[in-house]
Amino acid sequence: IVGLSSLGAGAYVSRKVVPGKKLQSISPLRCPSRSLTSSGVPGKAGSNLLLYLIVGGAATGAGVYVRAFTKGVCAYMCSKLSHLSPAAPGTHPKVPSHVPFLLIGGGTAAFAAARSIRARDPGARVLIVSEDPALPYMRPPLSKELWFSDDPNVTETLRFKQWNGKERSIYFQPPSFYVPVEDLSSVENGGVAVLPGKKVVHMDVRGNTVKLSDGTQISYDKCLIATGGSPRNLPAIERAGKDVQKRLTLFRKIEDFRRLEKISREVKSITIIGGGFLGSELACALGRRARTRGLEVIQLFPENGNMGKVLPEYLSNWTTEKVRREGVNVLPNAVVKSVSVSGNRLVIKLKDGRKVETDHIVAAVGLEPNVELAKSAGLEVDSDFGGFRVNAELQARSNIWVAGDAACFYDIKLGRRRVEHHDHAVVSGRLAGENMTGAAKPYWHQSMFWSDLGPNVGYEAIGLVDSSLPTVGVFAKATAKDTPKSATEQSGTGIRSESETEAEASEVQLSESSSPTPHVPTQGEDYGKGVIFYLRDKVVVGIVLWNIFNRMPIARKIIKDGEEHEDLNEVAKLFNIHED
């Protein structure tokens, strides 16, 4: 088309310059039938047809060249920009048949492993196969900061202000960080590619191959299983039928946040079942809307108080009152018997005869590790804790590692464990990545976890934190600095583990302090800040830092040493809880 248009232009120019002749309409594809005197020196014979062909041909060539050049530029730019957004539905990038490093799962543990592998082997080629359609992202803000955003488009931008006011995205890295899947085998210096929306359904350990849900097969040299877990449901809700299921949220992913945020704007009442980390955080987040939008928020759970499985009773009771002050109707000692639909509302019947009417239910009752691959792979699942059973190096086989929620690992200090927290995903993923590149390091670095009940009350914990263990609590009055908001202002990050997990326990020196002896608050006093020690055989195996931040390396050192302490008041002084 470009060439023919140019040819027509050439014909027009050729006819226009003929002197003494009227301009005639001609077809650009029709050659003149007779010779014309060329414009120039009279008496000189010349072929206007030749001029016509030269001009038209040159224009045609230029048109062809321009078309080829622009087509090439377009193709080049498309190839460079194609990976900056997810593939359109129905498109299938060419998946490499073999990768040196295959990571199954696209969560925090997989991303931490990929980053660790690339740090130790800068030319490594890493493929992440993720059932989630999104690129790797952090989960904590889904139940924390995102709910406190004033941005009406937060469900689309997924950007939030941390307690310290700094803004960030929930994604670990922008799309440009990743290599297109089809280029992974050929790109110079390797890279990390993500294949989203695909599930590994079969694993051949002997043949070092996996099969995806679409039938694609990929072979690997080394493999990480970081499949995470799926939210548990209550049997009473599972039996209730489709009408109830339609009004249920099992909170785990970005889409769950988007859906619940939308629902919270449309209904009059939401009931959260579960008194653990997730349930209590969501209750506080939604409670904020209870005051501003007239939303009724109910939280019910079988324990005596919020975080009843983690915190000692007195602190659990205090936390329950705190959640109530956030605008939540908290119902402890509540065991769900049945759920039904009556009219346009859900009716939750409790075992003690109480009834709760609501419009929507959020079940936050724990996580079930995703271990479906165990059967085809012949990998062991731990009968006590669940998850893939691995050794202290996180190995399930000589070239297969497991990290994150799905790993039941051997902790050389605290024994066999399975942990479901963000920082554990970071720590175990990083260790697995190091060991996949030859480090052969055992799991010794105690991961921490944290929970914030809004910007003013939060705690960090490490080790075995179980309310069934004996505890010793030492508290002091809080200051304005003793809040999650203040902690993030000091550390510069809302994901507090990012700033503290690099600290080695050996770097912390335990020394005597001249601080006054702390005390446990009496009835009516506020639990402003403090340290709770969890004991097993008189040895500290877990520590909760209540509104005390940036002291986790000290807690890690205490647990690593595994020593008996005659007076835990003296140990509590190490955390400087009486600092102004």
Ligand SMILES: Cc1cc2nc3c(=O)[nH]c(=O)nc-3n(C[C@H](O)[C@H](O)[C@H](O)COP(=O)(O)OP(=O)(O)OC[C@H]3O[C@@H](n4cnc5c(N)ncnc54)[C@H](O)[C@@H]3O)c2cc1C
Given for the second form:
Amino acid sequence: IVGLSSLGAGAYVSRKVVPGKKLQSISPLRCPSRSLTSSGVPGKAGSNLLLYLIVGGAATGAGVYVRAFTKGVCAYMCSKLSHLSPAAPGTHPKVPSHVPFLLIGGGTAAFAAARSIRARDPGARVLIVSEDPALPYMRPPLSKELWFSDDPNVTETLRFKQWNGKERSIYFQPPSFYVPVEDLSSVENGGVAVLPGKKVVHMDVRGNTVKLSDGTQISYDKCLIATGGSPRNLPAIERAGKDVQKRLTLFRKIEDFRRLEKISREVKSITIIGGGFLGSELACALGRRARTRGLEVIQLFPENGNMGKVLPEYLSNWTTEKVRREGVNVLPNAVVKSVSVSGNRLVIKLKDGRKVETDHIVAAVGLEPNVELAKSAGLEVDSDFGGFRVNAELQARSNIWVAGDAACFYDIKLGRRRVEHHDHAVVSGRLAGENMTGAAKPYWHQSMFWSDLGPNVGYEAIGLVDSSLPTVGVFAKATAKDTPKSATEQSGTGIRSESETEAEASEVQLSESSSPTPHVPTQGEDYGKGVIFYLRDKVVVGIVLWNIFNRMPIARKIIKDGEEHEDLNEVAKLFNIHED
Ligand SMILES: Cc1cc2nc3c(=O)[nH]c(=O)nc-3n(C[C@H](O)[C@H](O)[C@H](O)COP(=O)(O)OP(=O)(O)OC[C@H]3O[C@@H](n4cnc5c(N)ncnc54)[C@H](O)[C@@H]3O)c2cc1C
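Switching conditions: you have the form predicted on its own, so give me the form predicted together with the ligand.
Okay, now the whole complex, with that chain kicking things off.
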């Protein structure tokens, strides 16, 4: 099953660097390219960049699914939950009292860890305990492809079409992949079991034991904490009382997608607060509906433009216009002062005196890592970035690892970081799983993220991409091939996340350029395709590939090398941006 191997062993078939093959030669300039520089906003540079994003084909593991999958999931969950509840305090007869590998959290990082543990130790017995009632699933489609589905039952099927037209489910694996919890200890060759709808509330790291919300105790040999995060709310909304809260969505889970989808059919106006990836994706998704169903969609945020914390100003402005063209009433420079109910409507008062009337609010204002367990476990939470502090091997204590959104790790190239991206969850989960089985590997991989503003504009990014850093952008004219849709059609997988092995990354050779130096561009033109370099102390620490696809290994190599470059126009040529 492709999905399994891609998650577990990094065997992505698309975008792989062929060992020994020189990645590229520079083709002659076919059209003038342009470069733009920004000095960045002074202040906090290069830290906690949370870049996520978008569409395309969500990312991990192209699992093979059968149509009856959704029904199967429901049946599975019901049977599991009915077995397990009501649970008496103390140990539950169905849950093993001891497991060799215990994974806390049932998200992307935990699933990736389960895969890699099993890849290295085929007989391993792995228990995933998840507060979420669902089996492990990927979140990216919840704010993207699922909204563009023609299937009236999409909220039930949770299947979506990638840009290349291929259909898939958001679940990493069907129920049949998992071993029943009660059989985990006895089943031949082990397996992965999921205990859904259960929260770990206490960790005794000396006794190697956890306690669940129903009182069940489980001891472990090795434990992974992959608890992800919870959406933040705005203090102004928290203060506003129940009538406002009832009309608020904090978007993270399957249930949030289902609820918002229903609401979008019932109300006349939805306001999204937040200009980052999640807010912008949801704005574009709902904007489509605005045009077909007369729904008013407003997006407001304090920055000057969409994704203003990530993209340099000129590109953020361009993106804002693009979101507006998707049918969204975008209000930049908008800081919420208070929210109240007036008549049957919500009234959002802004600090500059403006008022916005709406029926429902979606707050997409960031994430708080789930670190409640730190207290009982005595684990350190990073005071700057949040999240459990771990070393370069993602280890918090000798037999406890942390991965995904909840990990504040030491990036051996870029320093301490916490990253809230799908690819990072996959790669760090996988690495933690490897290290739980004795690999002792450092986190060397620079995770990427992607974002598509519909099928025709997209980008991929890596490293520290923070608009407060100085940037240099080099652009060229795009062709019909330079779109996310075309990229997924060419790769045949729709997978926008990729993760080659360290050995493969080292084999990427950056060829010397022979192209003439591109000329400096004029601002405000259409940014067809290009490369944006983010600099810290003259070294490239982040790269955005704008409408350029399948070149992430080159970007990764540039960051890995960490060299000062005299002329970034020359470096941009490595990406063949002038190729048709
Ligand atoms: C709508 C949406 C769209 C996104 N789109 C993109 C994208 O396009 N590109 C991208 O790179 N990233 C995207 N992201 C971010 C990406 O999905 C996350 O970075 C990723 O899911 C993190 O994985 P994780 O395993 O660390 O955490 P999660 O996926 O959040 O999983 C954490 C799990 O732990 C469980 N849990 C928490 N506490 C406990 C406990 N005490 N006991 C038991 N279980 C517990 C939770 O219920 C959950 O199942 C998106 C996120 C969202 C919400």
